[in-house]
Every structure is written in C-alpha cells, then in structure tokens.
Amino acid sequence: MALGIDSETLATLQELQREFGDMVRITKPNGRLAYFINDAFEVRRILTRRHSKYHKGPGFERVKMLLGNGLIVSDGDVWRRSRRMIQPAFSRQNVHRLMKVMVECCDRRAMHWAELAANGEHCNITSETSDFALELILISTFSGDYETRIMTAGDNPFAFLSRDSTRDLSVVMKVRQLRELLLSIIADRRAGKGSQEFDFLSMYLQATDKEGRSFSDSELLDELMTLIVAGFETSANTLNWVWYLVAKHPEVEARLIADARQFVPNVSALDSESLGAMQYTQQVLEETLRLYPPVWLFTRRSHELDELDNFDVAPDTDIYLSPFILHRTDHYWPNPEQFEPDRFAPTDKPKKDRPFFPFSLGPRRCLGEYFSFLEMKVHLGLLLPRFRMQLIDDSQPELELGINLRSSKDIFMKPMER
C-alpha cells in the first residue's frame, strides 16, 4: 500500500478509517510497518508526551529540499537548539510590535479592492490573500530592507511562492537562487548596515544558544526560508477559505461584521486587547482551520519502542496522523462537513480536550500560531466591514493535497464596497 502526500493517500486513509476504525496497522510495499492513527487520545500522546520517541516521517524529503534544515524539518539537538533560539522572536510582546505592518498591508489591499469594485472587476481572492500574507511576512522579516533590497526592480523575487503551488524542483531552484540575495542582506546586517528597525531578522541575528553561539549564515538561511514559506502559506490559505465560507454563509458574515464594529470601530482602536476580544472572529478562524487545516497530513517515524493502545510500535515504524480526517470524524465533531463557528464558542470544557490540531501539538506546535491568528484578525477586522465579496462560482472548490492543503483552482469573487 503506497502512501504519499497526495489525494490518493487521503482516499486510502479515509477508507481505512471507515473500514477498520481509528487505529489501523499497515504494511507498506517496501515491507515497512506503519500505523494510521485517528484516535484523538493517541494522536495527542504521540505529539506531546511521547514526542521524543519520534522523528519526522516520510514526505519531509520534499520539504527539506525546499527549506533546508530549518525548524520544520530538523530533529533532535539541531531542532531543540533552533527552537530555543527562535522562540523569543514570537513572544506576544514582539508580535504586537508588528501590528502596524499588518494594518499597512490591509490598507494596500483596501485601496486595490476599492479600485476593483469601482471598475466592476472581479477579484481573485486566492491571489489576493497570498499577496497580502507574503508581503506581510517579508516586511515583518526584513522591515526597511524589503523596499531597498528586495523590491529594487519593482517586482517581488519571492512572488513565485504565492503563484506556483507545485513545490517541484523548479521551485526548489528558484528558492536557491534567492539565497544570494538573502546572504547579502545578512552580511549587511552583521556589518551594522541595512534596516535598523525591529523585525524577525534582527531577532534571529541576536539569538544565541546556551553556549552563546549565534546562527551561522547557512543556519540563518534555512530558518529564514522556513519562516517566509511557512509564515505566509498558513495565513494565505486560511484566509482564502474564510472569504469563500463567509460568502456562502451571510449569517456568519453579519456576526463577523458586528464583532469588528464593536471592538475595532476604527484603526485607532485596533490593539492587542481589542483583537483578543473578537471572540466570534476567533471562532470563525478556528472552524475554518478545522475544515481546512493548512497541513492535512503529519508523518512521524519511531526511533524508540513505544506502545499505542495495546499495539507495540517498533523502532523504524511510520506513523500517519491527519488533522483533515480527525477534524471531520463525526464521533468527535457532529455534522462534521457543516461550517458551524459556534462549535468553538467558549465553554467550561478546556480547549486542550478538543481533537483539534491545525498547528500541531506539543513541543513542535507552530511558533507562528499567535502571529497568524493576529494577522488574520486584523485582515478580517479591517476589510470585511468595508467590502462584501460575492462568489462568481458557487460550487464547492476541489482540494489540492500537496504539502499544504489548498483550493485546486483560484477562487474568484466580485468585490463591492458596503
């Protein structure tokens, strides 16, 4: 039974779950033992308390070709060192310092959408959310160097990341061509040149490990590419689905607008406290991530003996975990195919008890989760009260199941100012 990162694998895992339940033992064509695990308790245990028994699993070779040995791909001591060094950059206090950039990127989208609306033109919301998220992560990473070093020719050399979803060898080669540009920016920063503003690059350059060592240039390149690619794709894809779902559910749209108008009646009222109070917007984002988790399949490979619900997991066993399938399993989520943001309304039940892991769980949980939620709240809080997006094609978009979960085709909408 071949398992990759593609639509055939999703269909196979869904069929296995329907036929055999939430714990399935598989023998792969190469003879390697594997388990598909959709049991919420066991998924949490693997990703949290037992995480040290597992390394990254099959499929990450493609990611490593693209991103090098950055935080998403690395394991063991390399990963622990990088994680400790990078974590302070994503403190809430530091992320809040980037809210001005989020507002400015929204303002540029608003100007463009107003022009499209005035001319009666359609809006490619897939492209728009990608451009928004890519611009935001680049400015958040490089601040003033974005304009003076990256956009010098008027075109964004990183634009292919939002335009080409294949992540094949041609994309890998384009990424490698960017490394010279990044190395020159890093060299200038190390020499005290370039932007002196706060940004992620400045934080990464200041980071040291327990022995007081900084990132080497090679390590820094890998971490920067990981930050840029992972930092924009999650938010871009989620916002693409949010705009689609909101257009299909006017009652949700009305409540979102009320949420924004209550807590962010104007830009001057926008701060971390007001954004934190936008509970319904948070619910909409979480329900969107339930239906369309950015990474639809996680893989692990055991390097120590483990036990799972009376099953022995020998070293060198592959483990498959799918947020997409778990989030749509009806004994965990009633009416799982329905878009119902009130599933995430505050209750007495702790959040940790929900079978919900769009950003993974445990020590490898995404460091950028708070940054992503904040930028998406700013985006919706500022743009949704001003623009109504009407779907051009009302049909359900098909899925593109690569490393990230995307819509297989771009979603087009008609923007109208309210």
Ligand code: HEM
Second form
Amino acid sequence: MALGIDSETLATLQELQREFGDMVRITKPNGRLAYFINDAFEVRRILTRRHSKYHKGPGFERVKMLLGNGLIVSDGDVWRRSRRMIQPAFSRQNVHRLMKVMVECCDRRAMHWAELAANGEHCNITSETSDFALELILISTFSGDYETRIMTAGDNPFAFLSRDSTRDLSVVMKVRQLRELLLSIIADRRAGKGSQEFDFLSMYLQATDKEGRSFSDSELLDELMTLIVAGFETSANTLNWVWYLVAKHPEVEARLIADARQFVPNVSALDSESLGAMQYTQQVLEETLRLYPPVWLFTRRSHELDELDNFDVAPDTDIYLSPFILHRTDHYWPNPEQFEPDRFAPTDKPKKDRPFFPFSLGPRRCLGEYFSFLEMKVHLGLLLPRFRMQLIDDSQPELELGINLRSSKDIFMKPMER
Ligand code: HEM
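If the one shown is the form predicted on its own, what is the structure of the form predicted in complex with ligand HEM?
Following is the full complex, with the preceding chain placed first.
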C-alpha cells in the first residue's frame, strides 16, 4: 500500500491499525520495506534503548531546505555533538530567565484583545497564538536584535513559516533572505555589536564541544533556524487547540481560571514555582497534546539490524510511529475521542501503561518541552482569567496534516473582558 505523507495518510494509518493490528508490514511502491508500529512497548523501545539503530526517516529531506543539518534533521556524530552543545541552553535555570519575555508577549496579546473586545470585534485565534509563539521564540533567541534587526521593515520576515509550502519558489527566496539576515546578526554579535542581553543566541555562541570548538557560522545558522521552526509552530498549534477546547468545555474553563487565580493572582506572583503548582493547567495541556499532538507522525530508517520480539527490522527499513494514533487507541485510552483532562490527574498508575509521547521519548526527545509548558502556562495563566473567548463557528475543525498537525481552517473567536 502506498504510504507517502499527505492528507490521506491519517485515514490510511487508522485503517491499517484497525485491520492488521499493532505491527503492520508494508512494501512501499519503491520496493522498500516499512513497518507501522502501534505496540506501545516496541515504540518506547525503538525511541529509547534502540534509538542508535535508526536515523530520521522519510519526510525529513523536505525540511532540510529550511533547517540544513540542524538538530532535528541531523543524525549520528553530527547530531550528538550539537545536542551536547545545545542542551545546557535549555536547563531549567536558563528557561526561567526567559520567563519575563513570556510575560511581555502575553501583555502584547492582552492589549490587542482588549482593543478588539472594546470594539466588539472578532479575532483569529489561530493567527493570535501563532504570532504569540513566533514573537516569543524570536525575542528569546535575539532579544533586542528582534526589534532593531528583524522587525525593521514592519513585517515579520519569519511569518511565512507558519504557512509554508517548501517547494514554492517564493519560499526558497524568503529562506535565502532570512539566512542572509541571520548571518549578518551572527557576524555583528561575534564582533561585539548587537544585543548584549541574555538570549538563546548568546548561549549558542558560547557553546563548545569536547575539543573546545564552537559552532561555525553555517552550523549556527542551521541551529537557529531549527530552534525557531521547532519552537514556534508546535506551541502555537497546541494553544490554538486549547482555546478551542476550552470554549467547548465551560467546566474545564472554570477550573483553569480557578487554578490561575489561586497560583498566579497577579503577574508579580508569577514564577517557576507558582507555574509548577498549576496542576490542572498542566493536565489540560497534556490532554490537548494527547488529542492533538503537533508532531503527529515520527519516521525513522534503520541503518543496522534491530531484533524486536516478534520479528527483525532489517537495515534500510522505514518505521512509522504515530502519537496521534496511539493516543487515540481505546485499549490504552478509554473513550479516546473525549476531552478529559482528569486522565492526567496525579495517580499511582504506571505511565508506561499509557503511551503518551507528544515530545517523543529517549535521547532525541524534544529539548523545548519545559520551555513550551512554561510558555503555555504563562499564556493561559495571564490571559484566560481576563478574557472569555466565544467561538464564532461551533463546528468541529477539520485536521490538516503537514509536518505539523493543524486545524485546516483558522479558528475565529470573540474576546470579551470578564
Ligand atoms: C508543544 C510544544 C512542542 C512539541 C509537541 C514538540 C515536539 C517535539 C518532537 C516530537 C520532537 C522530536 C521529533 C522527532 O524525533 O522526530 C521535538 C524535537 C525538538 N524540539 Fe520540540 N516540541 C515542542 C516545542 C518546542 C520548543 C518550544 C522548542 C524550543 C524552544 C523545541 C525544540 C526542539 C528541538 C531543538 C528538537 C530536536 C531535538 C533533537 O533531535 O535532539 N520544541 N519536539
């Protein structure tokens, strides 16, 4: 059966799982063997203990144009070196230093929404969450250079990334211009010019490998593009779904507001501890990520033999693993289509029984997981108690399957001050 990544893929995968069970062997049109695996134990094993037997799989060549050989697409020694160099930038301590940027980006949204509310106007929550997350990752990466070097022409030159079609020629041009802009920012920073504030770029510039070498300009460029692409659409999509789900579930909304009012009664009470205490908000975010994992399909290609319990994966075999499918499989998650944040209430039940891997697992697990939970908690903690969002169209949004899972149409809402 053909298995490219397009809008039919989700239906195809669901059908394969229903008909053939947890381990599906597929011969692709080019003759290559592939497995689609829905056994929670094997998925965990491939992503964790056996991860070194696999490289990134089909689909990643499409993002190489944008990300070069950055962390998400690289493999083997190149990946290992970059990961070691970059990981310290994502320590909790460093992420906490960026919390004030999260607050600042919420303030900008609040100002805009207050204006819309006063005029009785609608907002496009899909672009609002996208703008929020893009602005946040850019200021976290470039601090003062965001205003002085990136936003100089008024339009955000990264904005096209949220509606990308990587084969489009105009996108190729935009990427080229963007790379030139980033190279000039890097050159200025190396020359001691530009922003002197704490940001991801300053940390990446200081990073060294075991031999004491720093990133070259082109390595740095790939890693910056990776950071921005990885860091904004995923959180933006999750927040888009959260606003939709909250509007559909008033009981959840009430509990979220109570959580925010208890732990973040005002912005000066907001710190890593108060955000950590927002347990119900954490549950809502996890349940949203269960239903709508932004990275809905992982692909891998084996480069050496892997012996699984029931069969061997020969070298050069493609593997498909889907959090979307496993998160909605009813023997792991009863009533899987229902939005029930209490599934994630603290419990003694071993987590291994329930496959949940929106951030992947093992050594290639997302580096931005903690950053994204904080950003989403700050966003909800500050904006939800202030604004009620009413859905304009009540119907269930269709899904669009790109590299990320999105709502196929933008979601519109009417903001009202509480
Ligand atoms: C809801 C938010 C997010 C989700 C669901 C998410 C999900 C993921 C997933 C599934 C991967 C692994 C992909 C694969 O192995 O094929 C990944 C990798 C990565 N993510 Fe995230 N991500 C999120 C937010 C972020 C943020 C905010 C940042 C940066 C600030 C970030 C940075 C990265 C990086 C650098 C990698 C590559 C790690 C590596 O290969 O070593 N992510 N993310």
